[in-house]
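First, one chain by itself: the form predicted alone, in structure tokens.
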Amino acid sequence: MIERRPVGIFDSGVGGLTVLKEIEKILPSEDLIYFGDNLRAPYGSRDSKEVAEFCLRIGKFLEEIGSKLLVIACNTATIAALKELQEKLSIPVIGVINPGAREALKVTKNNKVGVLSTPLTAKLNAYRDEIKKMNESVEVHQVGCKPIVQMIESGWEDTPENRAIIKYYVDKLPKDTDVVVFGCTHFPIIKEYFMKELKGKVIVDPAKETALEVKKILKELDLLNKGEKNGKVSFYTSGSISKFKKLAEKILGRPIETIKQALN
């Protein structure tokens, strides 16, 4: 039965295990693959039409293995290939900064709104041109912090180098922004430091609004699990298993018996 096929996840490395995390409260019998590209992450610093080739690879990859839907969980991978995405394949599919968008314009009392990202992210101005759309009258700032997701792909340490990197980024925001989003799905793995600089700001993580739409999305279109048993997650990687699995399972907090190669 088609309901019983599993919601295809990717990202370019580990950053969307956030979204996984989401979907796997809201939505527990569900079937999940995640897919991670960690041999060509990151993206962020990558030419968008690069970024769109790679993801209409592994687009594809998905639907074929059975996905009935596909959730772009990364941001810069979003805003590069989301269209196309929809376009070329027979599965729904959604990405990461529309969720993101409307939570930021719920919780902002002031009309100013932060977001911290990848470079590709903020050049492209994803968030302001998703939140203007919503509200022109809301401010947007923009960051780019061009070298934590590969701090985090390579094995977040917490040192005063990498803390002081994060304040530098931090520190570029205006300081009356009451609302932060997180333009990049790996940036909630160290929320706990960015917590430390944003001080009493409000933080919006797209990733459980993401999964909230994948709820909405496949109970219109009839296509929930409707079984009570918890589903099961398979994942894929691109690049190194064994770099994968020790990031995984830091980040998910439990095992991963299997990770399959695929796309190398």
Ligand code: DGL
Given for the second form:
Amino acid sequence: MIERRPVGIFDSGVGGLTVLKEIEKILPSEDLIYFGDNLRAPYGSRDSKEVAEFCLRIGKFLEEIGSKLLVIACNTATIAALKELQEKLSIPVIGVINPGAREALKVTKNNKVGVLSTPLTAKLNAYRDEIKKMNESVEVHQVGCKPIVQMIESGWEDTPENRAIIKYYVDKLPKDTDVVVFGCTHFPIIKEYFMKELKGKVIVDPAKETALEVKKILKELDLLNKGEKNGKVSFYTSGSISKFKKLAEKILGRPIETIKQALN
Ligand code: DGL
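The block above covers the form predicted alone; next, return the form predicted in complex with this ligand.
All chains and molecules follow, beginning with the one already shown.
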């Protein structure tokens, strides 16, 4: 019998679509359900307890509607709620921080890693702790970038002011970090603007490693959808459907037919 249950994926908003894209590439036969908590985004300026409450509600929702595995496609939600969701849900739950940390360690040559993230991810030392668990001698410099998620959620505009904001945060990284992790799944959406400022540094986007981890776990648990057809993707948002549609279509580069509203 073919295993048809979907993989559930969520983020505070549209950032997790950067992870969904990689999962689609690596696991084209899987059905996917994406939930964007756009009503409550950004998470990164809230406190950890509040974010964990939102995440538990979303996790239960995605489990109830039949997900076989849950991907927290948000760094802030991963640090605030991964453990709790793993304890309280009956499906496997993975986040993006461990895959991102592993990739950063693989590519750094001078053991100096920079991380650009939301303020909460930086404040909770999410990447520093994860990287140091694997290699104590690596220096990790975390920069919390307050306004950027909101700028992307409201439709990024290429203006000198917005470019200056990116530069302001990138400049906070020590010059000798050779690797910089996008510690927020929204940031790859405007990768080109970061790249202009990050000249010559290697950028790590945890999305691909996360997608490979999803594949590994589904395989181990014999939960892969071995069907021949391409999987279908369903979308939910807690915010405005029309706003989600506009942003998501731009990020995914294709039209989206069905988006439902939930948990609003
Ligand atoms: N994409 C989320 C992350 O990776 C952004 C969180 C937020 O809404 O601030 O952290």
